[in-house]
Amino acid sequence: MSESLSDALDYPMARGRCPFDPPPELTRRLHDEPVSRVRIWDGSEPWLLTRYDDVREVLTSPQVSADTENAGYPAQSAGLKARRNRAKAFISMDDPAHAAQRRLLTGDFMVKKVERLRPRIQQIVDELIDDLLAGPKPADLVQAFALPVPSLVICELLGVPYADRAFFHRVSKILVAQDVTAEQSLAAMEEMLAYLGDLVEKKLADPGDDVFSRLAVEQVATGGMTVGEVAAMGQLLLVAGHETTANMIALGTAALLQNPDQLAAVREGDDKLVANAVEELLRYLTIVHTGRRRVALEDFEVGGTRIRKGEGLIAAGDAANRDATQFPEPDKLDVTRKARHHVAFGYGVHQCLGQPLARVELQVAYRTLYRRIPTLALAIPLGDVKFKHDMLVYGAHELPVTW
């Protein structure tokens, strides 16, 4: 058992030469120091958990809290801390408040409901590829394909006008940036909340067949939730609904282009293999690369280390997904691997609500893109691609491709 502070290095850590691998120091800790201290932006030193079993244990423990108002909670950035003190989404709450709000959305993201969207998602993907092929090359895959696919889908699901995408793409980019000030982050949040609040008011007056309309009619009109509460929930759904999947499409494509044998397997494989490849890419890339944050509600022990009440915890899913006890040869991209038990979507009661939708979008996007454009290739060296080291969600700012 260890209770002493280790040598605390800054977190998040710098990546090495391979843009798809976790930082080398993170990998070292996974092997040599699975529960250790790190120093984050505000000078505090939460515990970093890197081992798969420890990460899952903490994310399901009743002895920890996801509530950002608890003292000791290790916020990802000054901006995020400021925002969560202003308006919390349910992912920053504990049960029963978390469960009550999450339950309002469960039906919208159930597997059967999402599967009914698959034909429309296929249509969106096909039309975007038509436009890509008809346009100039090289082209930026992020702007031409990776970002529009989930943006169109989440807009239609929520009832957000896609014509407003320039606005919410700009604001979302600020909300997931790590290098903006608290004031810039708060200003972006206020813009988004005002926009979504107006949208909820419009849905209340003229409801349609979408999530915001349902929440307006069932919750706001009956006094169950305020317009502001629905707007805060909507901000989470809108931002998470397109940022994560867009980055997975672009980064997954970059990774497959560096592994031609794996790309060929996806291009030529059946639906089962493509679905399997999606799980492996989620594991291999783990784009939520700043860890799941928690704070201890009482003293407890994890991985042989005593955690004290009020101490912050960071569950590093990117390290856990490279744990060889769960994934043999973890640094190898193998689209035939059985990787469904990865923690790329988190774990426990806070596991990503939208994962069924993300899975279908990725399956359709990967399957269709590489079959319709079999000669797809990077238009610049991989080393020249600008990766999102500065964002809460990892990916590529741009991905120039040709064919």
Second form
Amino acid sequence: MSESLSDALDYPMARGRCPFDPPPELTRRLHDEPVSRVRIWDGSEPWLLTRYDDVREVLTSPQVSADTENAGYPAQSAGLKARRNRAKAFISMDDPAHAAQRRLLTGDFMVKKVERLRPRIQQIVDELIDDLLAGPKPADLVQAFALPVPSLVICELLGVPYADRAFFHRVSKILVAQDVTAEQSLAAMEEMLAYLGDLVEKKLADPGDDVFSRLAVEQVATGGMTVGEVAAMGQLLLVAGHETTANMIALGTAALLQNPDQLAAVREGDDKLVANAVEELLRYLTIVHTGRRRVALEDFEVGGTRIRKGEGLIAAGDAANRDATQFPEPDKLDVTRKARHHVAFGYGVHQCLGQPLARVELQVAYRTLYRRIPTLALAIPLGDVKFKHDMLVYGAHELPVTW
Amino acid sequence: MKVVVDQSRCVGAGQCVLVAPEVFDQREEDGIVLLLEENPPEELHDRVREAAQICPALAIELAG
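Switching from the form predicted alone: structure of the form predicted in complex with the partner chain?
All chains and molecules follow, beginning with the one already shown.
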């Protein structure tokens, strides 16, 4: 191992005084020490990459692997490490296995298909705002709006009964928590896999017009995939499909409320401006804040540093998205800037499958919320909001708002 | 400018379609990239370059 071991700081780090900026130490490394060691939960010391160019290079490199079974892979938590061999989804595979599984789903999330969902997403958003306005204030924006929007949408798309949401919200919260034990994490996963396995069996018997029905009919019935494999894939889609967008809706709102001129621009802007604002908020907030994890398959060099075969790599998208070589005045939230080349969805072949859906959900949610509730305001000081420093996906646990 | 796409690399992220819908589309069955315009007119060049730059799978190549 390297001589720099003794300098390694614990990672991930909590964000600093500003809940929207990356941890100050990450910003320091971006400027002074762009490729450096960090110490993760199991005591190992993978490389942390903070520069935009280095992050993109590593995430597209054929010399690195996303396969969690490779020795040296820097697992995010004890829970994820324990779960990784139990039910692997394509996010943890390399090509060609990754491409084969991902391509079973790319059609469901393509731009045109997602655009066809826009009217339904608008209806869901409008109904939730009707309910919010009819209810007591202050209200928790997370529970009343931010979580139900993507949750309803992904349930309809996948064919998961929304009535079961209390169950899968509870379980997915455990799956993205970092401070749970390996046993708790495995137990939550078993519950989720059992639930989804049952669901796939039901779809096999009585298919509908949804993704799980299609996978049941086209894959399980033909022997292409087992029920367990579809359940593992389903778990990834269900968790990724609502944890991320929900956090972007609430955290994006908190950030805009702190920047009234930017909020006004979104409220008064046309569709193009709103779409641009979504990209900028994705860049600025980068809620996947514990880095994209990889392991070196051979020796290679990145950013002037020699990486050895078997060493872990963490590509810090939150730091990369504040790299001034790509985004002038990177710490400024500017909804009119060109930000589409951000790496908030990752980069390389594993870049987010659901990004077209996330974009439409965020466009509709932001656009509608601030127009229909122009007096929207935080009900508590920003300093009292509890942020998710301890979860795989960053956001606010609760966001009390009034109007 | 000549545009070449590599469908075998494409991961269906759809970014090219959002940036330059006049030049790129996605196959209805599986969302894999379709090239609509091999020699796009000059007014589209900036956006085509952006599409190539942000393609996560490096599936778009430009010549000329």
